[in-house]
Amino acid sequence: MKKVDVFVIGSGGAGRTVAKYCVKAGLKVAISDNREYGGTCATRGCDPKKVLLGPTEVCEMASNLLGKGISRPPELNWLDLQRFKLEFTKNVPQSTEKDLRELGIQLFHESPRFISSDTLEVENSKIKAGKIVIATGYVPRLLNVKGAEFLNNSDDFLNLNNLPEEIVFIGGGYIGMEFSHMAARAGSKVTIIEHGSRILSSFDKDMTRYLTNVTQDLGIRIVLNAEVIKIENVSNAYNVEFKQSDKVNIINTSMVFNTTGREPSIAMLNLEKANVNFSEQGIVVNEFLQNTSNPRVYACGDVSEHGLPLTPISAIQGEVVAHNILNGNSKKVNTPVVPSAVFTLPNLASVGLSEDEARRKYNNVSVSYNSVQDWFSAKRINSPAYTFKVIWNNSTKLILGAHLLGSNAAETINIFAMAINHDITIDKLKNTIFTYPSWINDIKSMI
């Protein structure tokens, strides 16, 4: 038996943030990842797909350019695309690696499960451990249909180096949208089938309503209220049957994924043996990120249930782990209001509350709507799609949503975000000097 005073399962962002912390206190410490050492976020997840993104937004912003400046779009190359993305991924499970063994922290991988409220066992050995943090983080949600062996996942997409001339994306949310944009203008014929009422349905339908409108002018189909009943493997190619309005339709395509969205990575741990409590979305934990059930188990990152399972969360909630195991339950989870993004070809993003749930809270609320493509940022480039609605407190002046989709929406979303968790009012941004022309000085005008 082999004991250590903190295991940590998960090399992410904040299994990582964890283990160093505690080793550098002069703690003892294992890790152990059942994948390459790195996490998803820099391996496969955002960092992969925004390199594969740079290339789409030059050929975007060409397209929309012909005859403005551009005479002759720029052909994409998807195979040496990939090779790029190789330049920021395939050194970074070595180099974490390296970083952790030389801080003496002991590595393991493969992905360990309890036998006990603090033992684990992990290549054919059981360690006991003082405290054991969870940070496994979010897999590839399985869709229980007839034939799902034939789906793909997000993984599978990003490690592409050909793309087939036909795909069917299942599931309209943040993942299918980002990669059909990407999938359509590389020369692929894309279809996404959505359950829902409408594609990525956590975001501001105004802007969903758009941005849906932009995805079909780009050659994208949208099946919506459908549900896919099987998928079938026929000559070299996959017929995807899916019920809608009653009708049974199939769709003939070269290759399909699943794109439902991310679930907890928990089920290889064997949670029940050490009586640790989880849910649908994660790990139950308590305001010191402690697990309910068991209290020398922490939980951290997008596994654990408190806040959304966003990249700039898990770092915070690692250093909130850290700090509590080596100084006792003195430090509160406290996550600011975060913004998130989608990168389609506009960019979807938001902060803050929507509409609905603003006026639900506040009985003086001001609401800023408007599809400006005729501004100056959006006409220079000549954009598809330029809106942006914004939300404040009349009363305080201060804002409590902003919800964007433009080509820099991404970006320009940061600021509603500062403002939002520093207090700083609707004026106070109108009498701050931006460069101009800018993206950035055109929030003046939406408020």
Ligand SMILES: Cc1cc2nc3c(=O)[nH]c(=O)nc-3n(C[C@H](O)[C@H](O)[C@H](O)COP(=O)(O)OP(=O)(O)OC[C@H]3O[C@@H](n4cnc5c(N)ncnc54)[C@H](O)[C@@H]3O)c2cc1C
Second form
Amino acid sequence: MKKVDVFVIGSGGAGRTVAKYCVKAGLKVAISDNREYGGTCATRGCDPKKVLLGPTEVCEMASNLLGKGISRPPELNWLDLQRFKLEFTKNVPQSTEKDLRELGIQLFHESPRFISSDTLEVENSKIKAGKIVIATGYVPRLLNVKGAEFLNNSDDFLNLNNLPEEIVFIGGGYIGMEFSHMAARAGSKVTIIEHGSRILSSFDKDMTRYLTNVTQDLGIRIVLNAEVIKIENVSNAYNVEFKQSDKVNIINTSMVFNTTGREPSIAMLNLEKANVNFSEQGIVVNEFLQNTSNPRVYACGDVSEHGLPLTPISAIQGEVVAHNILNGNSKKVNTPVVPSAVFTLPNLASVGLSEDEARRKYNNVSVSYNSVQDWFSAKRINSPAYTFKVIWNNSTKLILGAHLLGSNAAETINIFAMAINHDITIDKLKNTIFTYPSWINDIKSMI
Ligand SMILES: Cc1cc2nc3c(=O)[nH]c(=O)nc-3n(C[C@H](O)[C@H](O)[C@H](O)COP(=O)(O)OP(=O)(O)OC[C@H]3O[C@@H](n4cnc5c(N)ncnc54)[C@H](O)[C@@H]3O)c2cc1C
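Given the form predicted on its own above, I would also like to look at the protein as it appears in the form predicted together with the ligand.
In what comes next, the whole complex appears, and the chain from above leads the way.
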């Protein structure tokens, strides 16, 4: 039986952080990943997605300015774009492995399985670990419908060499919306089938109403309150059968993507053998990110039940776990208010409380909500939408939440996140000199 001090499962931002801190502190560390090393964000998530977004931003801006200084729309070459994306992703697994190996970490390449509360089986070895860290992230949720084998997922979309003529995305969450916008701008005919009554249900409904209009103007069909029941392969194409108000409809399309959401990657770990409790959101942890039923086990990143499944949270949680392994449980996970963005064009971004949450929590709430497509920042680039809702506590003048739809919203929202996390009042924000003309300077007119 081999022994290590710490065994980390998963080499994404969360797992890598724990492994590196622990080995640098002198512990014997092993890590395993059952896919390419480097995790979701760098290889099949945020980074490749944002690279693919680049040229679609150029096309969007150019088409908005047609006849206003631009005389011909640029042509997007999807295959060239994919080649460009590979420059960012292709070396990630190799360089991640090299980095970890050079630090003295032992690497494995398959999913370990718990065989008892402190022992894992991996690559035909049994390994006993002082601490076991589960950092396995999320995987695409499978859809339980007839013909599910014909569904593609986000990995497949990010690796498409040819963009199909027609695409159906099942699910209007952030991944479905971002991909729809990219595909439509690159020339595909796109349909989104969403089972809820609106897209992006966790975002402010006034913002999503405007985004729905922009999305439809782009030629994307949005089918709401619809449930997919069957996918059928019919001569090089697919029939997607769905039910809407008790009526069964069919869309014929070249490709179908399941973008209904993601779930914790825990199915292969044999958690029952180690008495590790978990829920639908992930591994159940206390404030030290330690599993509540097996104290040898910690969990961080998307797969921990704590916090939103976003990249910046993973690294922070990895640091907390490393600290608690090295020093005993003394660092609590304290996730600040987290901004999030949907990289549609325009972006949708949000931080803090929704209007309803703020009104339920505080008596004296002010809401500044407006659609300001005629403001200079948006008008100068002929942007199709610019809308904001900022919520603050009128007694303390502290910002409670901000919701933005605009070309630069994913950047501007960071100022609101900073204001909320560092108690910067609206008066102080108003008194700050920002560059002019700029999107961030617009904040002063929003509050
Ligand atoms: C298409 C897409 C776009 C995204 N865009 C954004 C964005 O714009 N901004 C943002 O903040 N976040 C985004 N995310 C989410 C972000 O990628 C995750 O929050 C982040 O990668 C989580 O890091 P992690 O270390 O917790 O997990 P991961 O990075 O997922 O790493 C987990 C690792 O564990 C491995 N693993 C899984 N199961 C096992 C097993 N049984 N055995 C061994 N290894 C295993 C996986 O292969 C993976 O390498 C996006 C995700 C996707 C899919």
